[in-house]
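Form predicted alone, single chain, as structure tokens, below.
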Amino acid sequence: MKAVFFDIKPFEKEYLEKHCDFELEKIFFPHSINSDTKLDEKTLGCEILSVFITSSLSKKVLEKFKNLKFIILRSVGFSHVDLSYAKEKNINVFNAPHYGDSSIAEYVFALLLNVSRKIITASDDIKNQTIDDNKYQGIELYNKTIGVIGTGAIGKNVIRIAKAFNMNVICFDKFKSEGYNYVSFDDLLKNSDIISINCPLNAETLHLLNENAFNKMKKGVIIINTARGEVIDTYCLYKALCEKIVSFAAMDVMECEDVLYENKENKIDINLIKEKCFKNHYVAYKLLNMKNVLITPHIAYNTKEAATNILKITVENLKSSIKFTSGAKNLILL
């Protein structure tokens, strides 16, 4: 079988070359794939396609691969894949669950501690010799209430760390686990000092935090998002920040982030922007210039340990593809 890998870094290529000790022809590309990517016939003839979240596997992309049987994602999330088309064409999709549960949960608190103690502001000021102690007063996490939306593996790790800070933890999830303090969504919004978003993106969570939700929140709430940008309505967040409903927002993900992150030196390629993203793109740049907003470029997963875990799971999924059965581990049921 032939496998084509996009978004490949040198260490990933080295690992896959070394550990794929089975019959598999491999083609590696360092860049992402999207609808404008030029592809040769050899690449288009593959049976296996592996990508990271920076690629976009739309119908327009997938229909070019006439022999495609498997998609192997080097990520937990799969919102960048047209699953309906994959199902229609009997293309089996694997993801890489749990590779960065601890890494992402720890990053939630990296963001939270930065905004609650104004660390970046203080660091910038001392570098610029513009120190003003009146600017740096923060808040303790001790005894604050954190509302965790999504109690999967990452959410559970967020809860574990929050308890170590002696925080009060309340949770919301459609699927409940024993031993956690679940409340209604409205009660979570009403009572949380901090809200951490750790749920997947789907039809039910798209714009879960909308204008109605922000209006129910405790004034001065802190929002942390390391899940998917589309869980938050970007404009409604901006409005809530302006109205001081939200005191701080720290986000590792954004709506239409592929456009936001790819632009260099604020140069916007209009052809890259989907129609629905024009408004979000404009508002995102407004957010970037707000002092009470911290945005990072989708790096919560990015630790040495998580990177190694992704590759280990990818090799497992490649083996499962070659010896495929319908109950294969990490198979997304379409």
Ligand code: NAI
The other form holds:
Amino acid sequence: MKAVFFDIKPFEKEYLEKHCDFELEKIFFPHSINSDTKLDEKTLGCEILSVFITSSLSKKVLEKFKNLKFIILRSVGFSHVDLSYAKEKNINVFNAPHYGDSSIAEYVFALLLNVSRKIITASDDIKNQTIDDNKYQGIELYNKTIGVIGTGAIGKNVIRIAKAFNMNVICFDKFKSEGYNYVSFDDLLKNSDIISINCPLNAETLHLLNENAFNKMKKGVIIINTARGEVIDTYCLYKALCEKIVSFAAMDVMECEDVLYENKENKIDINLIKEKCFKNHYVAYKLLNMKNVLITPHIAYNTKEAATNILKITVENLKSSIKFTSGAKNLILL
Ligand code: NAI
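Same protein, the form predicted in complex with the ligand this time rather than the form predicted alone?
Full assembly next; the chain just shown is listed first.
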């Protein structure tokens, strides 16, 4: 079998070369794949495609690979893959669950503590010699109510850490786990001082936080999003920040974030904007310049431990593809 890997960093190539102790032809590319990527015949003939979230496996991309049998995602999320096309063509899709549950949960608190204690503002001020003691008063997390949307692998770790801060935890999930304090979606919006989004992006969670939702929130709520940008309607968030319903938003993910990151000069460049992303990109540009918004470029997963786990799981998933059975671990049920 032949596997083609995109978004590969040198240490990942080294690891995969060393640990794939089974017969497999491997082709590595450091760049992502999307509909504009030029592909040669050898690459197009592969049976396995492996990508990170920076690639986009749309129908337009996938239909070029006539022999494709397996997609091996080096991520938990799979909103960058056209799963209905994969199903139609009997392409099996593996993801990499649990590779960084603690990494991402800890990052939720890295964002939250930065916001609650104004650490970045204070650090910037000391570097610029513009210290102003009136600016740094924060809030305690102790006894605050955190609403966790999505109590899966990451959400449960967010809850574990929140309890160590003595926070009151309320949760919302479509599927409930034993031992968690679930409330209705509206009650979570109404009662949370902080909302952490930890659900996947799907048809039901697309713009889950829309105008209606923001209008039900406690005034001054802090929003933390490490899941997917599209769970929030970015324009409505912008409005809620302007109206002071939301006091602060810290986000590791943004709607149409690939377009945002390509924009090196941090200004609107019409050539970089996909038609469907125009409004989001415009709003994101406004958000980037707001003092009560913190945006990071999708790095919550990025720890040494998580990177190694991703590679371990990828090797397992490659093995499972070669000796494929329908009940294979990490197979996304289409
Ligand atoms: P998971 O599958 O273990 O948990 C997701 C939870 O969301 C489940 O309990 C599920 O029932 C719930 N859910 C699904 N649909 C829902 C709905 N309509 N309403 C409410 N809850 C719903 O996934 P995990 O591992 O906890 O990851 C969550 C998300 O975090 C991923 O889908 C991914 O988008 C994001 N992520 C972000 C990373 C980053 O670096 N920023 C890295 C890894 C994941």
